[in-house]
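Single chain ahead, written as structure tokens, the form predicted alone.
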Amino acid sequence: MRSIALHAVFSVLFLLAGARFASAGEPASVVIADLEFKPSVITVRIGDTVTWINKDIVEHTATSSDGAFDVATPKAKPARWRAQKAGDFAYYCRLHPNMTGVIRVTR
């Protein structure tokens, strides 16, 4: 039994070891690096903002796959977005369709 409470444990860690969590009214950030979104997971609040770092020499998007974002992100500059509702929004870079992210926005 406790091998297996043991076993669940690290299960929930391994998949949070990906995600960042930002306290609430903490702004959230995303670098952009050797052609990945790090972290690929965050979880922000509703009125959170969410920056992107672009350390890259190429210029990149984050782009939501619902539509509710679309935002440049120019080499060695921010760019924000500011989450206004719940839930999960995938999204991409449009020039580089394998780089993936997602955020979680709770309430």
Contents of the next structure:
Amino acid sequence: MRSIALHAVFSVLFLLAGARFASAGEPASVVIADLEFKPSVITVRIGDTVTWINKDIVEHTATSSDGAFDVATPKAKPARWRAQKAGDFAYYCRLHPNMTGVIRVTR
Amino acid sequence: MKIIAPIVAGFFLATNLSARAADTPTDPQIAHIAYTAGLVDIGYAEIALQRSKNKAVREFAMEMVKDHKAVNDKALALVNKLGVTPEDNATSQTIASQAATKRAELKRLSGAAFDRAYAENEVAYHSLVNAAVDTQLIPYASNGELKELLKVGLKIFQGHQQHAEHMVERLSRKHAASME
Ligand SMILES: [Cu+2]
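Starting from the form predicted alone above, please write out the structure of the form predicted in complex with the partner chain.
Next comes the full complex, this chain leading.
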């Protein structure tokens, strides 16, 4: 009985850890390195702020395909965008369109 | 005819580059080739900044100056660290002389014709350089750090090629609209 309860607790913890959820207002970070957004898919909630940290030797942008955001991500200076509506936002770098990612915004 | 010219010039350069593949380049030569290729694109961008009034073209050219300078600075820092002196070679010379011809060609153009020629040359030039970096420079680079820098450089330049392709598409849509 006790082991089942423990198991349930661990399962929940595991799910929470794996889901990359941040509670509202908490930061979610995407690192840009070697022309990749890492992680390439990130899940946040409405109200969360996504921060891009560019570690490359060149500047990039995080530009959503549907025009929801167009954020310059200069070198060594974090750039931010606050998610305001739910949905999957595919984005790319305008300067290097071979770089792509997705921000999944949930309620 | 003006649209065909950069493609033919690009193909000619491609043929010359692949003819060099027989003798495998050394690290000092590879560094020289990569650096020269970067300088050439900066040279094209400087012409665009002098001649173009198109916002997208100018932004692209500014990006080329910044990105290629960043990669070249990194390459210089690396060769200094490794105590390697970049060595001039036939491939670098071919790239430089082809570029001189292309620069002269671009300088004869202005307005929308210049913008299209510049954009098309950026696609052709990056695709050529990318093929050379991918098949001739990266495989023959013996120093690990040089190889890594070339790999990151290749991703940056592949990004430039796609960006240039988008620019060509937009310019030709604009051209088609102005012809209606
Ligand atoms: Cu980029």
